[in-house]
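First, one chain by itself: the form predicted on its own, in structure tokens.
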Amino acid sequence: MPARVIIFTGKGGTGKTTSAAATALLCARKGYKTLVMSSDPAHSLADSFDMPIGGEVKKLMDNLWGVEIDAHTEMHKEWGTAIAYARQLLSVQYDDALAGEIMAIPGIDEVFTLLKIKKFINDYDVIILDTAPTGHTLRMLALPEAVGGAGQKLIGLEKKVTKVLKPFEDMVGVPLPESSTFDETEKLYVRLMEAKNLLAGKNTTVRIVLNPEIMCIRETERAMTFMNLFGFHVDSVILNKVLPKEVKDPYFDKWKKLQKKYMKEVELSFKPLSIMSIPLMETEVVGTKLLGDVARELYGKKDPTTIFTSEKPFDIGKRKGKFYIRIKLPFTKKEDIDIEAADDRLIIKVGWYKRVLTLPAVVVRQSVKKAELKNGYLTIVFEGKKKEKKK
């Protein structure tokens, strides 16, 4: 059976690494064979455990293994032929050093994090992923769908064109890729889509860590909008660094009032998600003893692998003979939404986020009958036959 995957994300500095490490420790102590992974280039996971981890899977203690993903190394392992060709191509116009800098593609770290999860999915009971701050996580989760289907089609076309042009390479003036370059890239796209399907599957949930502060709340709302649009299941929100009752100093009175206000807002805004909290600890959380304390505060007697909220954020189905798409978007206004049908795709824009859905064949033949935002849910209904475009 594939591993239970729990992804921790949140604004930088909120304590997501601490939450991820504490959860991994508790899973291991409960007897689950657990792997904790870091995709954050800063790699503070080792600091949290107060022990070296590194880029290869390493046993940290009974039932617990750790790895800090080295994106540069993984990229050359998985995509070496394509990278070598790209550098060769760029070197025609630029010197080798500048060609290397151009090849530092934004988001490439996230690609190889996904492939690592896919690699280990059947080797552990639980995989805990400590991600980079929210923006990087969103890019990681969206990337496979963004490049997958279209990327494969493009690779197929380029493969055919290159085969025709290969005999005239000297006349073209630039080196043309070998078929192995396309094969490698095509396999990468396929594996990315497999990883995406795995992360949107029933065994994977996201836990968003925030502090009771207005900036964190707003960023969490944006993250929730994205997760719901792309069908990723958030099962809980973790409030970290909550001032405990023991703090009586008048200096903190205003902070305590603000935190109380924001905690109430979180409970109301993110309902019915499970809301868990961690008090501000007396000292920085480093080492397994203090991580164990955090785990007890966070989960109590609960099993950390539990899926705490079961609601589906994204649903495609059929009701009363009509196909529909239903997306939970509680922090969205009607004017933030734009929907466009194009051939076999449906493009849904929500604020800054855009999802391009490839529709099932039976839906492709129909047109959008209605799109309605009501009670925090966007419902798109299909009906009848799609109107043919005039030539």
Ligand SMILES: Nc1ncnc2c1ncn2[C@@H]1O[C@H](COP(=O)(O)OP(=O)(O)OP(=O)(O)O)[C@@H](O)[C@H]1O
Second form
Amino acid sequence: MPARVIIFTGKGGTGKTTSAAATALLCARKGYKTLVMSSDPAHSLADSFDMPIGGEVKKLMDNLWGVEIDAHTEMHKEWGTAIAYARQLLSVQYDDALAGEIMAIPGIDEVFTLLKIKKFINDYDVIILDTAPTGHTLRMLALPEAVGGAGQKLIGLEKKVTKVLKPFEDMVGVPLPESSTFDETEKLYVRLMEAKNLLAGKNTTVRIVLNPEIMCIRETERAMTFMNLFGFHVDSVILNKVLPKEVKDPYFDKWKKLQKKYMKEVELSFKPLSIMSIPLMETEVVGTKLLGDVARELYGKKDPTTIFTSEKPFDIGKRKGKFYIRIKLPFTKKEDIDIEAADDRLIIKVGWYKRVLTLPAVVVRQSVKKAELKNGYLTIVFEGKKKEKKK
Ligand SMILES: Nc1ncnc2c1ncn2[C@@H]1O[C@H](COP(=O)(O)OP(=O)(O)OP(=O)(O)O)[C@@H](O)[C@H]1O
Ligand SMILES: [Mg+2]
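Can you switch from the form predicted on its own and show the form predicted together with the ligand instead?
Up next: the whole complex, starting with the chain shown before.
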């Protein structure tokens, strides 16, 4: 059976690495064959465990392995030719340094860590992924979908055009790629789609780590909208660094009041999602002893591999003879949503996120009857036959 994958994400410094490491430790202690992976170039996983880890899978203790993927090297290994070509193309218009800068899209190299998951998926019971604070990792997975069928067509078309034009490169004025570049780009495209499908699958859940602070709460709300829109299953939020009751010093009175208010807000906002919390420990969390303590605070007697909230981010079904697509879109206002139907695709725009849903065959020929936003759910109802375009 493929591994249960748990992804930890959240704003910078909230405790993603600590939560990921503590969860991995507990999984291993419970007897699951566990791999903990980091896609963060800062590689703090090793600091958290207080053990060297590195770019190759390393056994850390019974049932626990760790790896800190060097995403940058991984990207150049996998995608070197296409990147080199894009740089070459850009350097016609910009100087080389600037071209390099443009290619350094935040988060792009991290995606290559996600591609690695596929390699390990059948070798472990559980894979825990600690991500970088940028929050771009999962966002990048939306890329192949946004490019969609157009991307595939373009790859095919450019391949042909390049073949014809290559001998006239000087006249065209831009360097033309070898067709192998397109093969590689195509391969990457397919692999990104595979990674996206794997991570939106039923064995993968995302846990968002936040602190009881207003900026963290807002960021988590935005993350929730994105995750739901793209079909990533968030099964819990982890509220970290909560001041414990034992803290009596009046200096912290205001902090405690504020945290209480924010914890209430988190509860109201994210229900029915499971909300777990970790107190602010006496010191920073380094080494297996303290990680074990954090795991106990976090999960108590619960199995960390449990899917704590089973609700799916979106579903397709039939009600009163009409097909519908229902997407959970909390923290979204009606005026922020824009829906466009184009051939076999439905484009849902929420603010500046854009989701392109390839419609299932049953509704492709139908038109959108109505779309309604209620209680945090967007429901799109389909009906009848779509009018054929006049020739
Ligand atoms: N509950 C806690 N009590 C005390 N210290 C904590 C707690 N959780 C995390 N820390 C400490 O806070 C610091 C940041 O935690 P951590 O590295 O897990 O955050 P992160 O979200 O992974 O950060 P980054 O965004 O930089 O990757 C670390 O020094 C860690 O030991
Ligand atoms: Mg970290």
